[in-house]
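In the block that follows, a single chain appears as structure tokens, in the form predicted on its own.
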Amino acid sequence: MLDRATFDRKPGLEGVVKGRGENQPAEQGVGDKFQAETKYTPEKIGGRYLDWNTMPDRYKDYDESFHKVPLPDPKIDRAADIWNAISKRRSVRQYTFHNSMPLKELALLLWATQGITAESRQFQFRAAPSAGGLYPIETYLMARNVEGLEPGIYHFRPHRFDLECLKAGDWSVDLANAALGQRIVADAQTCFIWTAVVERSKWKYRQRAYRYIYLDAGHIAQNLYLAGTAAGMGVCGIGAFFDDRVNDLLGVDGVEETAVYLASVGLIAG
């Protein structure tokens, strides 16, 4: 286990890749399978009507019992070339770790990667698209050092537009250890932290709600990038994490909610 003295000096877990000889035929996998088996075809494809009186909640609210954090309205108070933002969009892992991020700016970049963006006949639209409509990812920070909000963990509420705070505290090092030891999820100001509650896209999609699941993740954190780019932040996407040391940190069950995606967000160095 790493802690915050020893980020200084002891580098992030790195996996080794071993080549197979090439006369040694590929081994198929569990991906290989799921690839295979979520095939859509003329014949697995019609069949089955939907029971909306089982479709799950589109949003996740928990207790009254928790802090709620309202956030600022989301202004775009600056000049931005989406353009530009893609040009200079980079994956940055360089934080300036003693100064805080103001709190207007996250939520300029929660508005951007899952804020509501129009209402038409009681149906809300997001900032990233998601497939069906379903939205199965959620939204967690881990935040260290923001202007205006207690360092620890809390859950985006985008139809409320505020933050629930689940658990006190700093929690940069056990987010950075189940991180397989990455120190910029210890040095960032915060870190996004993306799940699936699988069960909203499988109650249309079946199998192959999980193809979907991780699109909708991608979507989500390329706005991210282009957000942070556009505001002069740094942004990291991070997919190599313990899944069960994560969803334990978050209270999620590994199951029926998920961890898929980290992103870490800060000041850039220099």
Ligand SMILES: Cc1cc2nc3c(=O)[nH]c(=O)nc-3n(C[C@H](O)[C@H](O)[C@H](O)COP(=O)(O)O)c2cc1C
Contents of the next structure:
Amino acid sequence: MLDRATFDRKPGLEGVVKGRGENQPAEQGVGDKFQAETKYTPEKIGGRYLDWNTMPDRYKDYDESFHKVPLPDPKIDRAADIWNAISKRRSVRQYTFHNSMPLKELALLLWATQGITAESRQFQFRAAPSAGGLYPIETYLMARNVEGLEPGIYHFRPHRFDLECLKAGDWSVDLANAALGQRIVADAQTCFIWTAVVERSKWKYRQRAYRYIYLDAGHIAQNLYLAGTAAGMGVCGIGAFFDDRVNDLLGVDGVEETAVYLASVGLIAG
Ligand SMILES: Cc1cc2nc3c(=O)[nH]c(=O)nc-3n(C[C@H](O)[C@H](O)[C@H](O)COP(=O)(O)O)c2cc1C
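Write the structure block of the form predicted in complex with this ligand for the protein whose form predicted on its own appears above.
Below is the whole assembly, all chains and molecules, this chain first.
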């Protein structure tokens, strides 16, 4: 485990994680089996009865004992050029450590990733698409240096547009250690942590749900990348992490709800 002092001396891990050597034979494992067994084929696609009585709730709420922080109105008060954002988007790994991110900017990013953007017959649609409109992804934040927000681990509620404080304190180094020691996580002003509430999607798609969960997370993360770029902030998607360390930090069980993806967000240095 690395502490803050070590992080401050350590170069980034980027590029250190080694890939499979070119001459090694391709391994057949659980991933290949999963891909094969979750294929839709005309023979397998037969209709299935959906039990609407057991449909899982699309929203998660912690009880009243968890402090709620309302988020500022994410009003879009600036022009953003989508073509420019696409062409400028990069994974940014250098952040200014000491400056704080305005809460208004964080609110805008949360809205861009999972904000409710339309309502029709009591159904709420969000900024990113989701297979079957089931929205299995939950958003948590590790906030290290956000103006007006105590450092801590938070849960975002799209339907209330607020944050629930799960635990106070600076968890940046703990999360960085859980992310294989990647210093971008320790240096970022905040880090998005996305989990999946698996049953929300499994209720309809069974084992194929896992494909959709990962696709959903990708859509959300791309919105974060583009919105972050448009707002002048640096984003880096992070897939390398010790799953259960992240799950433990959030207090989720890693089975019914499990971490799937992270993204560091920081103010850009220089
Ligand atoms: C699913 C996924 C996982 C990633 N995981 C990491 C990571 O753990 N650490 C990191 O530094 N970058 C990570 N990245 C960023 C990629 O390294 C980056 O997207 C790639 O090098 C291309 O560069 P660009 O995003 O600037 O175009 C990840 C990107 C994706 C899409």
